[in-house]
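To begin, one chain is listed below as structure tokens, in the form predicted alone.
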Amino acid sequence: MAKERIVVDPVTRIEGHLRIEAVLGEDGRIREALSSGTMWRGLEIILQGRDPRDAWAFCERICGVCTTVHALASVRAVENALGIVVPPNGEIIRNIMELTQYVQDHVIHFYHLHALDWVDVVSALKADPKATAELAQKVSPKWPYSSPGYFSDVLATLKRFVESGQLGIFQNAYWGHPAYKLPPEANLMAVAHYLEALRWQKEIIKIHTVFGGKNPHPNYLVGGMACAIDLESDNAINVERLNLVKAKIEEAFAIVEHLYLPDLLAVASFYPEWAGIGAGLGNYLAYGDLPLTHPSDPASFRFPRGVILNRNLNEVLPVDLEDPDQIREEVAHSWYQYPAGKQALHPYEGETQPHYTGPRPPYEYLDESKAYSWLKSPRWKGHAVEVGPLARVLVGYASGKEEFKEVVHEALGKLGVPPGALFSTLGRTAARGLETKLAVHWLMEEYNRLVANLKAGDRAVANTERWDPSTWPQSCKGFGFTEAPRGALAHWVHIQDGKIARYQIVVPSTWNASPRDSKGQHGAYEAALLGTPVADPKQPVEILRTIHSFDPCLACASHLLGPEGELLSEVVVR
């Protein structure tokens, strides 16, 4: 018998709009959960009839965070369709761009989107700056900002926030909730590092401005990259610009090794019970990425490709993005309609036909027996799967990659938890930190590979042999993939007579936030919430902890409609 239904709408500290409904049982644990994307995305329709060489510029406007990964998936899809091979420097620069995105995105997620589920900001007002300094020197002995005077200044700043009657960026949380466990000194240390990471995040992204011209929405190019390299010129990427990139990588290394990872492990040590909460599906998918040769050579990927089912780390199953029997999207509980008799389609045949049948807003509850989301339900061979950092780390670990085994064993040892702890909310959060450690080291390796090529005289960054549409086949199809920070991302394109005839995008948050499918299988968010204890239904911080551990990006899955479903505006380009 249901005890209470909790609605969290919108879920904040994410990109886009997400609604979660959870039904509590008599024991105070979640016995049922619904995940609903409440806005529609129609980018696939916008792209129809356009020049495929322009698709990346539209796709990276899906949101302001996942810009570079959508551009990369898009140019790879067109290159795959047209049979274009990108020169080595182009692939290396793309890897640098992607790894930069990883490091920035994961640090932002930990400090600015997720840590506040575990850190009580208001509690920090009770902290002793001297004791906080001693704690900081113990947790992060190589981090320079750890004196009593430094934390006294942070405390004074925080007090001004509170005494002004508004907490600014720290408003609208569940401060004082009994589920928070950090002592005041640890909370003050976390607030200080929150502010430091906020100042730093604009620095690392300067790497995108060097190679992509700007951020967000850096420039890409079908065939390679648009940046010119001439080490002796003032009007191209030269030695000075490359030295700037190296300096930013070294700063990122310090942030990750001496701030982010120590803080992550310190906070996690206060919440060991969360190593047994939020496990979810137990199925994981990774497309793999960061090729050391080219995207058609999965054996060269730093992130390996594969699927793990039922938490079986002894077997990694192969993935084929073109096999019509592997990746299919369902709409049984989605506000879309497919051609008669079709409930699941491979993205090459995918349709984006909105068909809203839900309640008229405002409404009290959704009906899980009907359609209840603007997200479709992607499935791999009929299985609901989780994508993202935990999936990548598990596939890398199960594939026998020594780098992955080393970071996993080191973290488990420091936390004193068994390998099974990875299948949890805490494991999902920890996995994001572990792959950031890998990413920042790989970033320097990719930089060194690029410099070595340039010293050898190779300055080519793009292959434009098939730029002219007269060289294209009349009809062709292609797919482009990447491992976005939030998980497996892929675009599928059909080019007909030089124009885009069909385009489909399956984003990480569609995999994770999907509603039930025709067999009643939950999506990853829904499954991860089942069994979660909720101490106070009016302040369900436990729901936010698990949902935020996925780092939702619903902007990738939705575009804007009015409350009655009407078109708000139309722009005609002549």
Contents of the next structure:
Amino acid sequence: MAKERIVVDPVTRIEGHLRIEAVLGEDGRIREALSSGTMWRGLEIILQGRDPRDAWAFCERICGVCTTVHALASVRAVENALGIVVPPNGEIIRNIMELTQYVQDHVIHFYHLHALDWVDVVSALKADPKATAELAQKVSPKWPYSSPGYFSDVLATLKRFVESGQLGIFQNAYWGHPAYKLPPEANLMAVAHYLEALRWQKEIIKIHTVFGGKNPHPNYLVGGMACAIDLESDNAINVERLNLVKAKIEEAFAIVEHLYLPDLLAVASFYPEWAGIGAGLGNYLAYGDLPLTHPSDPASFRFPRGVILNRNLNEVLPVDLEDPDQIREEVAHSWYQYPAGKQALHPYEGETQPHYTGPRPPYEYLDESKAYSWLKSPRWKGHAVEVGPLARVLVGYASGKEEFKEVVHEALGKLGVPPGALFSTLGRTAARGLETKLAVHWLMEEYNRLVANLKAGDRAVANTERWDPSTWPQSCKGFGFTEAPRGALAHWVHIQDGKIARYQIVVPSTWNASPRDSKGQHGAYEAALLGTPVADPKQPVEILRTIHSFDPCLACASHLLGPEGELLSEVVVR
Amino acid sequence: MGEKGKWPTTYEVLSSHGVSRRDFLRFCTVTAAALGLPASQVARVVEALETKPRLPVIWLHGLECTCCSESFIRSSHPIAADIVLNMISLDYDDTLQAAAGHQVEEIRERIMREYPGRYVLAVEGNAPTKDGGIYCTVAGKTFLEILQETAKGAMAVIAWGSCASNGCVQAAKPNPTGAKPVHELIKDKPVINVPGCPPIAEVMTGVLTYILTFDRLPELDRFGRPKMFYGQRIHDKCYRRAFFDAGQFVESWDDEGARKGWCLYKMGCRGPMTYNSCSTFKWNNGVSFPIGSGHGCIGCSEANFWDNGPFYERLTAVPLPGVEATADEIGKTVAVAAGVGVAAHFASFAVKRIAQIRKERAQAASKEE
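Since we've got the form predicted alone here, give me the form predicted together with its partner chain too.
Entire complex below, previous chain first.
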């Protein structure tokens, strides 16, 4: 077993701690794969007994990369439980926050977390700056920084950096691996844009700072937002603040249209074979999001809700987050225990009793026939599904939404590949770019909606009718959802006597990185790795390509326990 | 990786990148200013950057959410690319580095072996200690073991953020994983605590540039925090302080007071008990800070801030303008403050403040309690 088993741990350029093990077949392709989340923090346990109005702050700390998304799901869950309707400006500002997060997070993912799987930094040293400039001007005629002088400077920087002998974050990677296909000029262009994107990402998130006071971890509020609006005051959201937001949206436009998308298509064009690798499950789930009215009105969502099974784009199935037969979590291969007789639980009654049965560290391998992950296995009507940009784009496309059809057809046309190419590692990476294009356009639309509301005299951002716990029912429950950059995210809360009695979170990376379920069905990461060719088992860049195409976010791998608090009492360490 | 003597200095790296002498000097001046140094100290910055090679840094991630790394890359002066490419040699960092798996662990082992006592260990997150530390493993080893092993040869440890410096969210009650901050696990090395959830970007890069520039660790307070960034409470320099002193408070979210920028104390603001630079430097290159955007401070740089009562419950111990405080109330103040680990600062503040209030009482408007 051990001889042909590849272990990648830590998987780097992700959030959190992920371990991948893969077994190669004689044909050099992966015939078995295992995905293990190796961190558990227990946030749902910590939330019990707390004030539900505080929950967003705890939940937001689930992830600082996709910051804000858990705060949004949390305030929505509490508002849903308490029957609070957020004023229109509050909803629009939340949409602006979320779209800002999409644009920032996706661009960072592409350049800083994913690109080095496709771009060979060392090869860039051989590039001719003049030829690079010509390439760059062809790829993106409107991007201003593409002169030979500019690329000469970048090349000089890179050369001196490499010659210094201190390669820092670039050392020991798979440079020179035959799987890298870009010519030196394209590599140099990509390295230059890695640096440009790093400079820019700190700018767009200033939108979060305006409305939420800081980033990472901006502030949210049950009932709306705390950023009061007063056009006649210099101590509230006023025209100066709005101008700042608008300027940052305009910069983001340029980055997405003239840097990210052209680079994405240029890089993808060198890797057409990856349009046939890494498809995985072929089942896709999106909760939908970005309401034009209110989160209880899915018909108004910019991202539609639905499920696609078996790559069937002719049918979008409905999703109900409260139906106990739809979303359920299993722990067959997870380091948790369920009460006797329970195999799968809906989040309203979900529990997590940690029960470590894996090997005692330090260990070499995990065993897929046993429990092997701190993640549970969420399933929709028993199906393993994939969530994330590809799921959203496919659900939008299959729902017949024109905006989605337009961006998909345009990209496929440019790459010269059929629609089936979307079911792949490359498709997943491309879908992220396509929805970023939608997101940056929607961002400006939401900004304009906010200005129109203000012009009409509406300046309310929060509904405080139910702020005081004395106005709450003795017992109530609710759910909140969002489409995080990485996919469908939802929180379920039960409030009892003004306190959180139970809190359950099912996150995108739990869907995607989940271990096998009781039927032996793989999670999305595992399924996507099956059949992938690996040229050199000692340098498995192919595994990183597919895993990174999901944009893993593992800190979210924390789960709930029973309401009696029977936690951690039976941990067994072998 | 070259040997020590072969490493170019920061200035050599910068100049070979085409940075002119003039620009380099300007950079040093800006760096000195960012560190709060007088102009007479610029020469020391220049000298340090001219004579030293880049410092190897190993950046480990334990139980955390990566908000500290995200904050770090938001730094505007200096920008993250300058730090990573020109100022330090960031040799190990799961979040940003290109290599993965055993190639990464090789780097960590090599730095520990070849540069004993000459690298900085930066830690984001903390270590679970319960049940043998099984709640966080990397490469099949517990994070606890990796942390202890890597700290051995470090010249100093930087505990980035509240997770590393005081435990933060996973250590909140009932702390199901037994998560412990770095200073409770590493006792034989200097540990610099840089709290905040996350810390302000320029505070993070400021701590690094201070070490690089002056070849020493910054002066720390008794909680291990650099005094230059954590010496004052947010309340001390909050632009809404004038409204606090005048007794003008936001009474309900989105009310007229909120629109006029009145004080958020009654909405639960923790500014009066939180030591950080938010009201000085602000966030994301000075755009705003939580109070500036209408929400109270939740006290994210104070130890155990998650367990200091609900965020929207007003602090009971803060003397209000025009309020006569009794000895009993001073006692209560100390009790609350002890719970958050700032007893001495807080008590002395409370005593001074009460004396001041008594003096000003005649002209202060009596509004509350």
